[in-house]
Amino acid sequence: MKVSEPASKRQKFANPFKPGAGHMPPYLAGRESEEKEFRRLLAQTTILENLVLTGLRGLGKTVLLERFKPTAIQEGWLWAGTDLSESMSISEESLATRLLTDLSVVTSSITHSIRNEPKFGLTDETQQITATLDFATLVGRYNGTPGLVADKLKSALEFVWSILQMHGKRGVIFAYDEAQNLSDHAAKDQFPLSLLLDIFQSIQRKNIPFMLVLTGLPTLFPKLVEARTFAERMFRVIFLDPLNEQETSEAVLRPIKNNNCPVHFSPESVQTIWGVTRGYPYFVQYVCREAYDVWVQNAEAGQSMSPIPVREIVAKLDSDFFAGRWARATDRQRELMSAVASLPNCESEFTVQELIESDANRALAKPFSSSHANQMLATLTEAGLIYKNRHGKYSFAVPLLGGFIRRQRAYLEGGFAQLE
């Protein structure tokens, strides 16, 4: 790495790297195939496939969803949506209110004509007046329809489309982030997730171009299929992977080049960042931001440039990203995850059998049995630390969590962990 500008000029440059939840990076690397697939879905004349965008935290799902939005708008689609909170999942009514609220935000400026029936004895003429597709109009249509929540919601959505198509709109994208928060509640006789799937299947069969785009953790798609088996045929699932080495290099170097930054990352520094982050976009942004700040501060102080302070940055990352999640686990849950972290395949997939037969499990004062491991893995899945895929295998739901656990074990044993 090097600094190529005098101090007076360097002060004008802000750090271009932006680690954060949903923050658009200065350069979005390695997502060309996903964007191409989204454009294919937008070209559908009849909606046969909706989109599920899934993957671990830190892979850029929210960022990519935001990238899709202007693409859809340019193609003539309206874009409605928000983050899905657990409150939306309380009842079917709350789901319906959420959908109508989000839809009204993008339709409230669209006008349509309605008949104003004369009042008895005042006039015999029926007048046409102009109204908008605002929230009051949508709710009025909803409340004016007899039947169940599903009947009311279908009526409101079909009414909206009858107006939108006259204004030349291509359709509506209903885009929801953190969609794994949506659930059915059989004990309370409330099925908002099933309702969502039923509604969109029904209106799409009527050739209404309203498309669902859902993003969430890997538990999302199995939850959709569990609610309605037809969901397996209803969605195109894109699982985001980490960036490869070349894409990681672009994510590091392009922001520097595009912004004419005074700090330049050497090939050795880029290789170090790849080794630390393994291509997870959030970690790439985090490590680059920290390294950039250190180098600029050293330059301002007249100090010579040094290699990336890897251990210090990793320690800060452990505190900022991993520690809070780790703190929510019980001691016994930590024992199980420590055993998982000892597996050579812990960052990909593992089975319960591999876990209970591991040397780390056998070395415990109270090793886990198969039944106990299954129970605890289910609890950890609910806590968002583990997820089970459709093939019955498990994975950490937090990227590179295995390395963090091994570092914690080294700290407890009195040593300072080597970077993995």
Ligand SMILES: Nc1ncnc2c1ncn2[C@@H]1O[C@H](COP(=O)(O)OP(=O)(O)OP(=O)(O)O)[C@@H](O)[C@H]1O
Second form
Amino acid sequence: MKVSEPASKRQKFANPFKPGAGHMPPYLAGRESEEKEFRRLLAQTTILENLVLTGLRGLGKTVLLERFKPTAIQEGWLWAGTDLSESMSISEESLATRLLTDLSVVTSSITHSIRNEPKFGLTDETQQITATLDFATLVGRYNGTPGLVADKLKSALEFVWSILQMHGKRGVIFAYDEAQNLSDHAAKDQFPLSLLLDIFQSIQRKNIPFMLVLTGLPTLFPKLVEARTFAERMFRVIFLDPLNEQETSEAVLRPIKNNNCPVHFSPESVQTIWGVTRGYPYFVQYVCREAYDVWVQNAEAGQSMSPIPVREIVAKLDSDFFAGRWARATDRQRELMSAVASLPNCESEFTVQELIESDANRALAKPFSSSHANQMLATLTEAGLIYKNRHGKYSFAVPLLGGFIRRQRAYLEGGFAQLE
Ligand SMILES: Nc1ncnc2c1ncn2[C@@H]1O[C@H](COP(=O)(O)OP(=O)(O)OP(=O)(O)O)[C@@H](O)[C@H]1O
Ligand SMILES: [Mg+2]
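Can I get the form predicted in complex with this ligand as well, since the one above is the form predicted on its own?
So here's everything in the complex, that chain up top.
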């Protein structure tokens, strides 16, 4: 498109698709049952269940959390929280500061009156003055309470609720994204994750409606349970799945329709996108964005609509999304993951037994024994490439990684990107 064209025309061709971490899609497909479940949790008067929203990379956790926010606010809740990506080495004190900071952002305009006691006998009249629930007030309450971090924090939170309930608030949601980054650090005698769980369990027992909504990778929930076994009962876990075929089709077609876009995806193109992406939301946005750009360029050049250039888009996706992750693995790790990729069930879940008995493992110059495989799977889990579920079964932690690995092999053998 030429820059000199009128803005309206440029706008008409604007690509609506948004592949990118945390970017709200032009149309958020599916997720009705998750929204319903969230509304059920919002209806609790005593908080018995908090929420863990989990799933692989790019499944739509961040945008769904963002979507929940107005729902909660409409129901009278306050919404506090942040993204914990940077919080690897958090201490108990810094967790307390985190919670009070996030809370004060939403309470700082709420007022309460305090009695100002006379000083030095200058006057014997006590005065009522108005103060706000800002950060200084919350920290004042925290510091003014003797005891451990947990005692101080509970006191500050209980104080905030005593005021909020007078203002008719329904409760407060504490929403933390990338919460798998929270950890206890026994060596440093710092247990911020356990502290978080203890605090919420304790205040919820006192009927204070402060609810935790944590999102993160599938390592999150096992981590919570490892820190405190009661976490098992404290959370409703929602595991996000890829979109189904119908939802994928809506994710593709609705943005075009709603924006009156000049290009259209034919039923065959929608079918192709489903075949390539298998409903993984990030991939849906990615492939649609690329296809849309190609069509707009073709239209400008006066060419007719062509089928989606699947091979080229997949090759671009391979280098944009997968290649960096693959490059960080060692040769031996790649051998192991290639053997995994040869398993028919590699995109769902597999066992170590299946892996070591596979033809691909047996064909290696040095086949993996089960103890070697176990060790390496643990390292790959740490690196975020493999995920071990609660039943001890494994899967790739990156969606559709198996297909990428098989394509790599095809490239090496002199072929080109083949779709499966
Ligand atoms: N329901 C949906 N319909 C259409 N597109 C979606 C949907 N959910 C997410 N997306 C798109 O998928 C991409 C990834 O979403 P998001 O960043 O929320 O995933 P995530 O699970 O938080 O990923 P990560 O684990 O990397 O943080 C974004 O481009 C977003 O627009
Ligand atoms: Mg995210």
